[in-house]
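Here you get one chain, nothing else, as structure tokens; it is the form predicted alone.
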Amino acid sequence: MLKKNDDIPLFIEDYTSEGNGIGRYEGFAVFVSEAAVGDTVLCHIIKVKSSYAIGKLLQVLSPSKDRRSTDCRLFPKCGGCAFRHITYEAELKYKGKLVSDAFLRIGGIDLAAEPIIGAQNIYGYRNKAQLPVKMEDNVLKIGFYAPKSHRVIDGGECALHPRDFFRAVKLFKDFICSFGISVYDETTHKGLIRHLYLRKAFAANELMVCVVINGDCLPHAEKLTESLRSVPSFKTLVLNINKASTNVVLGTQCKTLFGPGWITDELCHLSFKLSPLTFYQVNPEQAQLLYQKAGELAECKKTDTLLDLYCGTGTIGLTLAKNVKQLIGVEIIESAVSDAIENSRNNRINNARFIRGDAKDAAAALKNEGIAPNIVILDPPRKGCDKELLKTVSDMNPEKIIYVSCDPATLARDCKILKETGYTVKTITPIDLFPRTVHVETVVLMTRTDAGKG
């Protein structure tokens, strides 16, 4: 009988969805992280439950194939990355895997997904980056959350990152030391600084440091400023006011401390305003081509209507707008709405309309209308969509459905709603744009299967 505290060996054969080798030791599923699959290991078990097990890796008794060094200081240690000690190309296989067996079994649909759409570049990609700042043993540490934790590792050298965030976080650990600013604390609510807040238009190559706070004002923001003027890509410094006892990372009110507020990206031939609260893509070369697949798949003409939900500053909806009659986007953060409408403007579209509000009441509105779009899409965040909010679009009776998801067991779960309503996936293709993490990026398209229903 397992027991814990026991070593033992073990074959490792898959990955669970957070990205732990998964091997099989006297009935019980062991989990192991930084475990590859193909590896023989010996692990230590640290927790034994009715019919899993948790291990913790000592040794690569037999490596994987698979397996390679890792290339960042921070892993495992940082919360960030799960696959840095395989190859690429294995943590491709997995993520198509992964979506593929979410379809089957929790959505009931048993059809492959299309071959995963890699990444070019797997370093330096993202352009956001939101680091807790804490002060533990009386050291200041500005970094990522360890595991399961609220434990920061400090440093702000991630691979993924570009390295003007490194540059940031130095300036402003030297600042905050400098001039003896308190740091919040979870536990007391107490204290100023809570997280850096980065993020970068790559194609401008601008950068925009936020701090959010829990206070009003953030003391010698002129020193601050003056420092990250040595940054060439520095455009903007916004303070984020977050006083809520919450570990939401941020507030719903910014104050601009030097600069416009915001930094502009390019994506698809289109130039996007980005400021704090609005949502956009990490990855923008992924995401290219995730709008791209989107647009294949929608086959827009121009008698359509094209309902955009969860829009965000209109990315995906603005992409497609000339190809289409009319573009309806929906979002319920303001900055985030009055965005899109100046995205709009500067990219001299005309046929788009945004609304402010939860996508389950806008889309009943519309309905209300008489609006009949030809097309919608769904971004929802990770917990996927509202099911009255299925049954509305379901209820618009369009002729296809594009569904945008970060999360592949959500998606699968909406995609057997919408089956149920009357809808059929015809297509699933993986998009990576989260290389060397647990993530991935996935597009539908769902058509109608009962044409005269409505």
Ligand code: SAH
Given for the second form:
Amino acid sequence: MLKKNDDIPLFIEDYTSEGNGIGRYEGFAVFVSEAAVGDTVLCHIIKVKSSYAIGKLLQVLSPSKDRRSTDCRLFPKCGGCAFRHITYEAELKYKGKLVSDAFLRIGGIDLAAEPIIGAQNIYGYRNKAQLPVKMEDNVLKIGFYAPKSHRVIDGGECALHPRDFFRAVKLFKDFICSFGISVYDETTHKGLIRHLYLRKAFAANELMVCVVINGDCLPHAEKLTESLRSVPSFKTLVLNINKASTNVVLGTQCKTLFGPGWITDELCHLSFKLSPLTFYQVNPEQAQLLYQKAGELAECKKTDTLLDLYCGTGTIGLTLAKNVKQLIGVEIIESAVSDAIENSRNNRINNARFIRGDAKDAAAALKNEGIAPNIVILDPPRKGCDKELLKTVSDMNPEKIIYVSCDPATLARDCKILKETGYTVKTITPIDLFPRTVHVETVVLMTRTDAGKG
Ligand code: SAH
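Could you drop in the structure for the form predicted together with the named molecule? We only have the form predicted alone so far.
So here's everything in the complex, that chain up top.
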């Protein structure tokens, strides 16, 4: 019987959904982080639960052929990447299998996923970082919360960030120290600086620096602007006001201190305005492949009505708008909707309409209006769609539903519900939007089960 503090050899045969290695010891599952499938490791048991144990990797006794040396000094402390210790090919293989397994296990759908669409570029691809700022033992830290803690790992040089983020972090640190600006303390709810939020538009090489504060103004802001101007891509400096004592990073109010208050990116030959609060895919190169895939699956016709639910700044729908009769987008965040409207104007798209609202309510209202979309795109946050929304979508009777998701588990759950209402999963395509991390994006095509019959 396995006990705490045992040191055991373990062959790693699979990964958990968090990317930890799984081995079996006398039939009992043991989870070990930083272990690779194919490794035999020596691990120290730190916890024994009723159905599994957790081990800490002490030594790799025999390395897997997938193993490689890690290439980021923050790994694994920062908790951002899960797979810097294995080859990218092995990571892709795992992600493809994860998606197929979720459909079988959670969705009861026995259909293998298409080959995963991997990334050419696995470094510096992220266009966004929200970095907590903290003073720990009189040391200023800007970086990432260590897994399951609020300890900050100083992380100016994350391998997933573009180089101008490194520079912005360094300049911001210098600014805080030079002017003795106070840093927010979660326990006392005192102090000013909470997060440094960076966003980059790769196509136009534009950097947005947004300082999240527990207050109304940033002292010496003009000095920060002055120093950030040494970064060639620096375009705009914005304050975000967040006085709430919660873990939510951004408040709802923004103030522009320098530049326009937004940046503009280009995707699928269209331009997109990005305000601080607007959702935008973090890996635009891969997002482009995702949108192309969604377009291929949609096979739009000039007579089609396309409903883009959870549309953010309108990206997916707008890239398809020229191929359809009308596009309707629905999104809950006000500034994302106004960006989407402006994006359609800037791209000379005049068959699009955007509605601010909860997807569930807006879809029901559209249905009552008699709108009958031929194609519905669903791209909800991780928690997936409301059951009621799925029912409304199915009642609208579209020929195709294209479901884009960053969580295979909720995706499989929702596809099961849609299946029960008369839709069939035709294809499942995983796309790696988040190389080296445990996350994977998937796009699914569903059509009416009885389509073409009778
Ligand atoms: N399709 C977009 C955005 C996807 S992210 C893109 O590819 O860029 C999910 C979006 O859903 C976010 O913009 C979020 O603000 C929005 N959202 C979250 N909950 C919502 C709800 N209940 N109703 C409508 N939109 C919602």
